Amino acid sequence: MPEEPKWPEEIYRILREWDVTQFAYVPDAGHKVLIARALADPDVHAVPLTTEEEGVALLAGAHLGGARGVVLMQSSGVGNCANMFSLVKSGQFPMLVLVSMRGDFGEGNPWQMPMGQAAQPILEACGFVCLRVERPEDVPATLQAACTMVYKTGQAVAVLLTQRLIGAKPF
């Protein structure tokens, strides 16, 4: 069995240094290790959504109540969330979302190529900035990058954590 890979392990490592304290997430093999630290840590709230728009209330309410959050999804996810995203624009509050994407390098599923391909255009559409990850080497700064412009001006920024990086599944 591969041993898997420690740059999720950065990637939580780094959001709980910002104290980042809820996680909203739909169930995703592409984050299984940044939810199962999340539902581990007794400093942090890990809540399960029924869809990923939940998520985009869930982080708005957060930044009201004084804590910062994140929303793990995969790129099929967005497409769900183009309305609720307008209301962080609007609403002009800190979002910080995390993709796992479908639909690239080496994608062998048909059905995750479209909105895997819409993915990032939905997001930047909707006024989040979106930094592609397609190495381990790069999550650190990467992420880094991503939560200043999220908790320090208040933007929207998307990761895209690429099938280059998380590995292409097999259909």
The other form holds:
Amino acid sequence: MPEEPKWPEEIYRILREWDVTQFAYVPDAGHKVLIARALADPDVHAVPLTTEEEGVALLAGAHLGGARGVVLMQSSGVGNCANMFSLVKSGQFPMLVLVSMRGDFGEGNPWQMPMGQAAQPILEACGFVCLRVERPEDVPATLQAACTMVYKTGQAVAVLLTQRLIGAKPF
Amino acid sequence: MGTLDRRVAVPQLIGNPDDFLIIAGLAGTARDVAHLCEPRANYFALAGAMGGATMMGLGLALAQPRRRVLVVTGDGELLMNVGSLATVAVMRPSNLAILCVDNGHYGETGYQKSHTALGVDLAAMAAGAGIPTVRTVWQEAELAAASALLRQAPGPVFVLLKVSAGDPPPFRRSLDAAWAKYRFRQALLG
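For comparison with the form predicted alone, provide the form predicted in complex with its partner chain.
Now the complete complex, all chains and molecules, led by this one.
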């Protein structure tokens, strides 16, 4: 068994330090640890979604009520969100999205390629700042930067956890 | 099809809007709510991002557990993200009520029939999702009991209000979502 990477634990720790209390997710292997931590944490709401765009609206409502959240999704979910992102841009809502990438470096499943390649252009067209992470040692600083830009500066930021970081899948 | 007039039935169901934080859907329900609430700052109405109202209400309800949160949305807006009923049911927010004003039509785009005019029952879908308290209102005599559910029953609550395909109040509201957000937050959070 290869050793479990430490960076997912780092992400959870940093998000909790920033008082993130709403963790919305559509399950993905790349977010497995984060989802498990949120579900086990009595101080946060882990919100399973039927489609990723629900999470975008959820966090807008959370912000109206003074709470902070994050949406965890796979790159395929970015396409499901496009129109809901107009809420973010029109309302200038702070928004943090963590995207576990498929369909990029070394992808073995052709079905993952279209949205994997479209995810960042869609996010940028919808007003998101995209921060790509390729090395485990860059995860904490990138998360800190993202949280600062979202929760202090009020921006929409997507952190793309690339397949160089999480590993490409053969399926 | 419903016969109730939304301009009469929606204010009767909501009662004093000061008792709620309100998220309104697009078009008709945005005007229903703005007409009832202005100049209050306790509501946020969508004018795009169709399908987001119920989940905005859930996020607000989780963030403000001591306030009663009301989502007022239409059949078309809810149908666009009907899975959000499942998410609400799973999260079981005790302070969230949803009022769906069902006229069976897309009023803003020329009154084309929606699925609910063709046999789809959103109350049955809410119950099937697992929302514990669900009520359909067809007649004026049913309004008082349904209002009590929206205001007091342990959430989540879903009330389907069957109305005729008549126009909502002719209210011109701000389409500036950033302004509406700042106003709402300042009133709620200081």
